[in-house]
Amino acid sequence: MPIPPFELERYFARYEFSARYLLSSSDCEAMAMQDLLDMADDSTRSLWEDLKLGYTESAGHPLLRQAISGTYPGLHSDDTLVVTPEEGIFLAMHALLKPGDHVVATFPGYQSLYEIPRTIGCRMDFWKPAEGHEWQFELDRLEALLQPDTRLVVVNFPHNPTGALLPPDTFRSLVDLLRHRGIYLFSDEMYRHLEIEPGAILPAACEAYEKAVTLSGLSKAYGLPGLRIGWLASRDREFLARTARLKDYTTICNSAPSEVLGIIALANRQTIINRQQVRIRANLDVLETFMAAHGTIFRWRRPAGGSIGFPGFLRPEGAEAFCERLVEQAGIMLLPSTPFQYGDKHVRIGFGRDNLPEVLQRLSDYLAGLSGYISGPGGTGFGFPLEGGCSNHEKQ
């Protein structure tokens, strides 16, 4: 079956490098390469300065795989495969699934997490959250979807686009449920380490369950999407071997400079992640002030993790028409829910960038000029200095 267009990526392709202000980016503020190089110790500095731009090991640089496995207690470097994050989804689904398999996936979601199984020929069901309960994914809803031949459950926590996060006891019950039935778990953990409340981080699926596959990478919490470095981690080495064989038909191997920069990033991961956590928590306070001021337009649900939220959009023209008008008239890109195939009554807002206060102020000014607009109790102004610039983007 042909793969349908990736609606979210096609939407971003229209605006992400032309709109002056991006308000829907899912990644955090990107690091400058020099700032990352300044973190290198003598050993990794030598790796960088002596680097030759030849082919690299298909599975990933041994030091990079060692650094990745070091983030997962109990895993060995042989339990990892370095990939481009989106590639990891594509390869893993083809390694795990065949036509006719039954798959359950969280929804709404990043389209490839369910579109690739569907194009393989799998039967799909969707685990949907309850918006009225802070976007909670309730385990009994998932259990009701499972069938005797369910092959795979696909989850994404912290969740894109809602920012939902499972409570620890629910996550443990999820693993127990799948283990009892022998069902594989594919866990997109690209937003892990961006939990809003300190200490709310869940165990990685690959640590918790022997038939789990974790997808992660440097794009979101590390602010390094331009490196295109991600990984699959699993204790199922036969799965990883099948995936590695499929990689021979995609990228074959990884970018040599990106691998070395990835080694430096992982060696300094706590410093990098701490900075991003400080940024998103401060920005979330700003965003909540904005939402309180514009409660007649947005229905806000506070995210539990990640750098994105998914408020309801309350104006009658619908989210897509509003977002089109907003980018054309104010140069602000805001993502409607339609590319998520989730109706026309939500928008996704990203709050991982330094210029968020400026963009929210400009959006507030635009909203104040709308016909029939009535502000909430917080008024329309923020008083933030209008400085900073535009940055992007969405991809895994």
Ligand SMILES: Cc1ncc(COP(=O)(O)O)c(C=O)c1O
Contents of the next structure:
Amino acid sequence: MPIPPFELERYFARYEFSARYLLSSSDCEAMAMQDLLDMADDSTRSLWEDLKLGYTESAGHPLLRQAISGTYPGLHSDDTLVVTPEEGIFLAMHALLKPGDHVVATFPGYQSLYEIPRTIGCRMDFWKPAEGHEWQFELDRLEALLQPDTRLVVVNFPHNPTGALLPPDTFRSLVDLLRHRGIYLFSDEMYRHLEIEPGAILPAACEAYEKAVTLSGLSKAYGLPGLRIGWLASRDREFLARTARLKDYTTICNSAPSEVLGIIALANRQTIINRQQVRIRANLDVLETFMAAHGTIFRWRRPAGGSIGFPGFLRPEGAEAFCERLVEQAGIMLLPSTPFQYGDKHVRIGFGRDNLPEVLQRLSDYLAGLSGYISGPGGTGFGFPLEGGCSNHEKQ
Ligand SMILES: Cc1ncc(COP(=O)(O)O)c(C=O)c1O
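We have the form predicted alone; now please give the form predicted together with the ligand.
Next comes the full complex, this chain leading.
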């Protein structure tokens, strides 16, 4: 079956490198390469300086795999496979699934997490969140979707796009439920370590369950998406071996400079992740002030983790038409819910970037210029004047 376009990626392809202000990115502020190199110690610096640009080991640089497994208590470096994150989804699904298998996936979601099983020919069901004060994935809803032959459950916490996270006891119950029924768990943990409440981090699925596959990488919490380094971690070595054989048909091996930079990043993971956590928590406060002032336009739901939120969009026009106009007229890229195939009444807002306060100020000014706009209790102003001011309808 042909694979339909990845709608979110196509939307980003239109605007990510042409819009002046990005307000929908899911990655955190990217690190400068020099900042990362400055963190190298003598041995990792010599890995960098003496690096030859040959092919690399298909499963990943041994030091990188060792550093990855070191982040998962109980796992060995042989329990890891280095991949590009998106490639990891493609490979793992092909290694786990065959036509006719029954799969349940969180929805809305990052499209490849359910589109690839669907194009393999799997029977799909979707675990949807309750849309209350916060987004909540309830376990009884998942349980009701399971069938006697369900092969795989695909989850993604912290969740793109809602920022939902499972409470730890629900995560434990999820693992118990799947273990009891012998169902595989694919857990996309790209946003792990970006929990808003410091204690809310869940165990990695690969630590908690022997039939689980964790996908993670350096793109989000480390602010290093340009390295294109991610990994699959699982205690099911037969699964990893099948996945490694499929990688021969995609990238064969990863980029040598990226692997060395990845080794440096993992050796300094706490420092790097702490910086991103400080940034997203401070930015979330700014975003919540903005949302309080614009309650007539957005219905805010506080994310529990990650660098994105998914508020309802309350104006009569659809979110997509609004976002198109916003990028045309104010140069601000905001993502509507349509590429998530989740109606036209939500938008995804990213809060991982340094310039969030500036971009929100520009959005605030733009909204104030819309006809019929009545601001919320905070007034039309947003609270922190922008140097030099900005026009309501700045043409790009
Ligand atoms: C949930 C999720 N999984 C996987 C990926 C893929 O990561 P990358 O773009 O670094 O390949 C993304 C990227 O946005 C994502 O949001």
